[in-house]
Amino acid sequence: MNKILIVGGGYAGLYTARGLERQLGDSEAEIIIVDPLPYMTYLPFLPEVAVGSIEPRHAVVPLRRHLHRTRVIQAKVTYVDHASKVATIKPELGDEWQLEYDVVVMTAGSVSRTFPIAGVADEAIGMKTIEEAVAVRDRLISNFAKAAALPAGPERDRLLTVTVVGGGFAGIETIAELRDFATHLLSRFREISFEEVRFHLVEAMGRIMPEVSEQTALWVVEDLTKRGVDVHLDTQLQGAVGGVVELSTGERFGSDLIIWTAGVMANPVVRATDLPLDERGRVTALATLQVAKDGVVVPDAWTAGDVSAVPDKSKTPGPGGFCVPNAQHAVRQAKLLAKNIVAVLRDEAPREYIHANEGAVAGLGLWNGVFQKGNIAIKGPLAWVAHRGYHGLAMPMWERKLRVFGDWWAQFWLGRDIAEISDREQPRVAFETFASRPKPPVDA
């Protein structure tokens, strides 16, 4: 019986494991998935989690609930020696141990890509995990509450200033959703005016959203500007020390909430392997999703998703001729990856990954969005409906889809939920404050 090790439980890892479960019998293979997290996060929903449109737990898929025959190990993979087919596993508690395997699938995904800019590591927060999205929401609401109790001045301005770095889809959806949410909060915090709340989008390139046409991108910039967002194009972040944002234009301002969405990179875990990597740290592969070095297949090694450099054989290939790191590719590649693994195990030929672009869609706040496919562009409420319809159905598992649609239905009738529980990060504070402690012994 073949032992198949899947490193990473994101889109590609989850769909690969499910595909293998369906296509391989109990006696054909043992499937193992290793990830420090017990769930897969549906990343396109993070901006909506950040504004409370979706309950955080509904935007993740618990691996143990939906993988019925796969052994889930919640731990880190610290090294993969594919020459010996041994992986080193590091659990949260206890010592490292060795896991032997027959086939390895590298689907470790990506992490936020940052640059050595002073203050970013200490002050900024990403939009790559469910925990970050929840923290952004709580911080925004908490800052409104703090600012409402302060007189006009630099501290109040800092609390009411939000900065998003990066003008790709993640950054645009994040700042648009937060701006829309902040406008709603004004109806609950009457001490704060619209003009006091400042949003800044910082993008190093001369345009935003390269996945859409320039005309559509210009429309999005105009829409954001009308809603009170200062869009800084051809501008770089040069510093964020102490929450003071410094731009390459010379502008400086205080910002208590700095969100970094300026790109991703392959998970560094792949550097602790003997698998071939490209100059960007991605696992090199053929279009069949087989790991390859200089075009030669590495036996029993496969890869997919953001961590891989898979040739893009579509009519409109991505930068450098490789598939771009997004959810569409990760899911589609994983479905084919499972089939190809099964084909090779049964001495059949694997198929190449060739996809057709389904277009790009983004939500820009309630009842506002943008959709682009080829020369067709739709803006406004209709695009917003398309955004929710597409991603609602793309969310893995019907159990999860129903929870997400239920959240949207409840919000339609009940309105936005502005409850924040930022104290959850230190849940024992209240208990410790009032807990009785033994008196120190009295000196005889």
Ligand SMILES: Cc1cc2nc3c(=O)[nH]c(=O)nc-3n(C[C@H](O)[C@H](O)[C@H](O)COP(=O)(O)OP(=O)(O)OC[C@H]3O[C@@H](n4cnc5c(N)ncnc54)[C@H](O)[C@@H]3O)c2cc1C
Second form
Amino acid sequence: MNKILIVGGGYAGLYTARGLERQLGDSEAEIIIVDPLPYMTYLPFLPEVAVGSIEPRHAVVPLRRHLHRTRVIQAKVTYVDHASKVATIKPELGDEWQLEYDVVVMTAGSVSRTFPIAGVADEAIGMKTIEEAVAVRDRLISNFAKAAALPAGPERDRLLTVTVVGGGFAGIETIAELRDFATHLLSRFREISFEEVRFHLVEAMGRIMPEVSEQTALWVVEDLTKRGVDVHLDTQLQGAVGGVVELSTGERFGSDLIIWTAGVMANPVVRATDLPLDERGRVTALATLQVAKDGVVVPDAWTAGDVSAVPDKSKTPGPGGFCVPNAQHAVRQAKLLAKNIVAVLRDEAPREYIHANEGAVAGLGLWNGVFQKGNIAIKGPLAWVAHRGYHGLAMPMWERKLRVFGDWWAQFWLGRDIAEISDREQPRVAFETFASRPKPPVDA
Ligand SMILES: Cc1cc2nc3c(=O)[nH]c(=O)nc-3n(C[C@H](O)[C@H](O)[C@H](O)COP(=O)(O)OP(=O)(O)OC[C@H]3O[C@@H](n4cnc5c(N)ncnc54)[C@H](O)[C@@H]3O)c2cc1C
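Could the form predicted in complex with the named molecule be shown next, to go alongside the form predicted alone?
The next block holds the full complex; its first chain is the one shown before.
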């Protein structure tokens, strides 16, 4: 029986495991997935989680509920020695241990890519995990509450200033959703005026959203500006020490919420493996999703998703001729990867991955969005409906889809939810404050 080890249970890992479960009999393979998280995260929903349109738990897919035949190990893979087919597993508690396998699938995804800018590592937050999205929402609402109780001055300004670094899809969706939500919050915080709430988008290039046409990107910039976002193009973040944002234009301002969305890089865990990597640290692969060194297949090793450099064989290939890191590719690659593993196990030939871009769709706040496919661009409410329709249906598992549609349905009738419970981070404070303690022993 083949032991198939999947490293990472995100988009690519989850879909690979499901494909293998469907196609391989119980006696053919043991499927194992290792991930430090018990769930796969639907990352395109993070901006909507950050404004409360979707409940955080509904934007993730619990692996144990939806993988029926796969052994789920909640731990990190810290090392893969593919020459000996042994992976080192580090659970949250206890010692590292070694797992022998026959076939490895590397799907450890990507992490936020930052630059050594003073203050960023200490002050900024990413938009790459569900925990970050929840924290951003809590911070925005609690900052409004703190600012409302303060007189005008630099501290109040700092609390009411949000900075998003990076004008790609993730950054634009994040700032657009947050700006929309902040404008709504003003109706609940009458002590704060529209002019006091500042949003800054910082983008190093001369344009935003490379996935859409220049004209569409310009429309988005104008739309954001109209809604009260300061868009700084051709501008770099040069410092964020103590929450003071310094831009390459010389501008400086205090900002209590600095969100970094300026790109991703392949998960550095692959550097602790003997799998071949390219200069950007991605696992090199053939279009069949087999790991390959200089075009030669590394037997029994497969990869897909953001961690991999898979040749893009479509008519409009991504930069350098490789698939760009997005969910469209990760899901489709994973489905084919599962089929190809099965084919190779049965001595059949694997197929090549070819996928023509389906276009891009982004939500820009309630009833506003943008969609682009080729020369066709749709802007405004129709694109927003397309965004919700596409992502609602693309959310894996009907059980999760229904929860998400349920959140949207509730919001439609009941309005935005501004409940904020950041005190859950110190859940014992109330109990501890009033808990009786044994009296100290009376000194004889
Ligand atoms: C805010 C945001 C919005 C996005 N919107 C879109 C969109 O609209 N459309 C689109 O196509 N794409 C979008 N993307 C990109 C898309 O989500 C990613 O390309 C996709 O998640 C990649 O899938 P993956 O399986 O490679 O990685 P992931 O889904 O990130 O999964 C990687 C998994 O590996 C696990 N892991 C990490 N380290 C280890 C380790 N040491 N051992 C074991 N497991 C490990 C992680 O916990 C994670 O579960 C968006 C991304 C973000 C951040």
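Rigid core here is just the name for the largest C-alpha set that superposes within 1.5 Å across the two forms. If you're wondering where the values come from, they're calculated on a predicted model, not measured in any experiment. Positions refer to the first chain, counted from 1.
Trainee: What is the C-alpha shift for Pro438 between these two forms, rigid core superposed, to one decimal in Å?
Mentor: Taking the core as reference, the C-alpha of Pro438 is shifted 2.4 Å.
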